[in-house]
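What follows is one chain in structure tokens, specifically the form predicted on its own.
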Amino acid sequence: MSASSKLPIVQMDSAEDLAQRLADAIVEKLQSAIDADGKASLVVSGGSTPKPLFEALSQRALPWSAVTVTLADERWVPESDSDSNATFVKTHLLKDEAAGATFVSLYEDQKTPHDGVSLVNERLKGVPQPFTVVILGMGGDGHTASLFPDAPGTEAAMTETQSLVSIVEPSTVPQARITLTLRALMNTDCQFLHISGQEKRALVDEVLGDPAQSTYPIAQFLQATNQRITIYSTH
């Protein structure tokens, strides 16, 4: 059995109960970092899965003014676009108790990500690192952040050793993406993989069987034995 197959898995029957349980774990880590260093950082993902998690976190009492929030990835669209992950985070997370957190966007008002990527990279250097908590999601094709299988830019994003962000231009989705690189996403002592649904869980179980042989991008995270990645999943 590989070391990765022993990764801790927290399972709940409902997405709402899972979100509450994960919110507890995230708040504990953030509070510990604030107690120790006076600041903390939280990297979150987009998609539909984290909505109940964001709603739960927004109600948790925490010194949110000491927390900097940023994204694992973003579509290259302005916040006025309904596909913006930044807008999703601001709508569901950065409100109520969490309204005082600082948000660092991965979007720059430039025509293409190629025009703005260097500005975003410099901005991210101001986010406390190593990141306190990184929350990853996963698509049905095994992508995480915007590390899409076989997409132009994915290999560079997974091997880049200097930049915090990279551009990915998958043919399977309408917009170009900017994503934290593999190196940046791994620069944390606490990663959570948050998934919901039987199909995604089956894919994760497949990868855990032999992550070294898997071509799914998520396998790069699950086989990293020096990381503590906890999987939060519905049954």
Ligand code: 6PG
Given for the second form:
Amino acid sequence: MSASSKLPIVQMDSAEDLAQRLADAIVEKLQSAIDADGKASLVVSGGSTPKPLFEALSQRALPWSAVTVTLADERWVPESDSDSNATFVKTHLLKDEAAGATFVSLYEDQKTPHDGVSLVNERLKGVPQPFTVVILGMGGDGHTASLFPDAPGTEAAMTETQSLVSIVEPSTVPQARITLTLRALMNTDCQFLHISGQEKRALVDEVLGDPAQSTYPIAQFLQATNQRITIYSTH
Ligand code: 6PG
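Okay, that is the form predicted on its own; can I get the form predicted together with the named molecule now?
Expanding to the full complex; the earlier chain stays at the top.
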């Protein structure tokens, strides 16, 4: 049995119960880091699954002023665009109790990510690392962060060792993406894979069965994670 098939899975019947349970685990980890080091860093993903989680976290009492929040990936759009992950995070997470957290964006007001990636990389170096917590989602095609299967840039993002971010240009989504590299996403001792729905759980179970045989980016991720990850799933 491969190591990744033994990964811990927390399963709850509702997205809301799962979000509250995951928020408990995240808050505990962030508080421990703040108690130990006076600061913490939280890497979050975009998409739709995280909404109840962000809403739950925004209501949790925590020294949020000691927490730096950044993204696992971003669509290359300004915050005025409804597809912006930064806007999604600011709308649902960085409010109420969590309003005092520091947010580090992965977007620069440049025409393409190629023009802005160096500036983003420099900015990210200021985020406390190793990251305290990294939260990932997964698409139905097995992508995580913006590590999309068969997309220009994914292989480079999987092998990059210097830059913290890399550019991926999938043909299956409207915008070019900037993503934390696999190496950057691994620079933590606490990862959560947050998924919702039977289809995604079935895909994860398929990958966990024999990750070495899978070409999905999530498979490469789960092989690399070495027990640092807990899967939170509604199914
Ligand atoms: C993004 C996310 C991405 C997301 C998956 C799942 O920018 O879209 O970072 O990796 O986690 O696409 O998205 P859903 O939660 O919407 O299914």
